[in-house]
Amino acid sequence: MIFAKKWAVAGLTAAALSISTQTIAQQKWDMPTGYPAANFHTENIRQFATEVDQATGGKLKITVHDSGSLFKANEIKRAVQGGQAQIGEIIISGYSNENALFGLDSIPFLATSYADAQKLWNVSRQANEAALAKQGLKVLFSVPWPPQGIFSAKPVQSAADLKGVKWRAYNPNTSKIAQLVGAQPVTVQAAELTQALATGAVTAFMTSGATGFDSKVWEQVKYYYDVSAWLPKNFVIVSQKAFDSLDKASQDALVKVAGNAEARGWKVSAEKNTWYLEQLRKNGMTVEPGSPTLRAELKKIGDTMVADWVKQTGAQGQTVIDAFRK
């Protein structure tokens, strides 16, 4: 009897042992993210998901919940903080009234192609990261959107003729984009976007040819002028107490499926460029490059905007636009 109950407590010992191994062994996480499912972005994602669960052997699993449906894009952030989610997607610049820093790729005419966004980044992303990290969050990758232009509902030649239309604005920087040029920032993201636009809360905007198409802008505006004022980037962050949860194998095996998201993503971002402006022209929209007029305004903007930058940032933010203009 004696022998059979050590038998029985070494049985249920080694059981317990089982299922805790299994549950150290096997993570599972949710990744909110507010944008479509059928956008590059969420593609992109759901790869990594799926390479992550691959490369892991099955021991973290991430489940990608799309269009703002688990937390709204303005919220992610927080959600991956506070531990409500362990990973998420963020657009950097959204949260420049956090740090300055975070809205330096979407300031106007510093970076205007892919080239100059890569060369931003890998200046800044050391800097970015450090700040970040007093968050509690590790960035994982970073993908950026095409080049932003401008829709509008009516023609323009020149920033005079968007005095006074609602402006969708999206990050601290589109709303002083907004009031320099004498229009009234509306905040709206872009999962709301096509209802701001039926109900005539925007008019206006500056974003992507990409959200132009997710949001189906044509049927309430029909001019884009692809003025390629910047290429503002998503961060895929997870919160460092998550991260540091998994075995070293699993972190190992994450980065590496990161790297491989990013390289995958930039590219990509670039490849869809020019197939969502051609998108926009077959819905009927007139799509140009911008005035020599209105181009040059926005450069003059632009040029405020980076000293505004560099008086906010201080000596790090200086460093950052020195080695970016080498």
The other form holds:
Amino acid sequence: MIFAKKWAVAGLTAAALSISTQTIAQQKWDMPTGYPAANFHTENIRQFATEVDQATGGKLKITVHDSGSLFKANEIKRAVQGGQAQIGEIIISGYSNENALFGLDSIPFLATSYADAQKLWNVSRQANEAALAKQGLKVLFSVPWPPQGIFSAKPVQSAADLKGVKWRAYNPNTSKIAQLVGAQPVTVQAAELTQALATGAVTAFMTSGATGFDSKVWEQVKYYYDVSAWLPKNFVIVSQKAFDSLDKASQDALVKVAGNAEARGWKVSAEKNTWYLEQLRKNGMTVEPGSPTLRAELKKIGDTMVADWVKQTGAQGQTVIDAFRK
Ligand code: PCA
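With the form predicted on its own done, generate the form predicted in complex with pyroglutamic acid in the same format.
Let us now look at the entire complex, which starts with that chain.
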């Protein structure tokens, strides 16, 4: 009897030991994002998390928290910097007040196609990575939103029609555009857009068909002008400290799977853009290319913003713009 008990205790200790070695070897990361579960970025990120699990042999488990449920979209960067989350998704242009460099992809009519957006990313990736590295952040991958157009409750023929309207902004550049056309900017995160429209807090804004669809904007907003002004990008960032705590094989697996997620995300963004615009039409919206006047006015705003951007970013910015225009 005594003997049997001893054996049982020994068995238990062995089991407990193996569990604790497993816990040391396995890491669980929280990954906040600000966008809804059905959005293509979020779907891409979920697939990324699944592939990370597989590629690390279950050593790294990433839990995705969508819709700003763990941290609001605009709090995610700080959360990853502060170690409250190991990894997260942010829209980089949301932080151009911190560093002007981050606003490059949200300047009207600088890069308006997927090919140009890719080129802009290629020439600016290093600079972005270096700026974020100084904040203890590592860029894992980046995926663009579909091209940005104008949603409005009332028809818009030219910028004059936007005077005085309550304009939803999602980053400093969209606030700046509001100022330049004489609209009133109100910052609203994507997760709160439906509500802001329902209460009449905003009646016009620029975003993609993707967010128009996610937020079912057709309830209040009847016009979409597909001007394709820019393609803003989301970055998936990881705290360098969390990254360094992984074994080498897991680090390599993570970087490789991130590369796949970036390639897949760019492809899906472009493919789904057409589908998103169809859904706007199906739900009764008027989808138009936007008048030449409106486009010319936005282009002029873009030119001013490029000049300001180069002034703010100096030689580094000039090098990036020159490489883009080459
Ligand atoms: N959707 C996000 C950012 C750009 C976009 O297409 C938003 O509206 O917040």
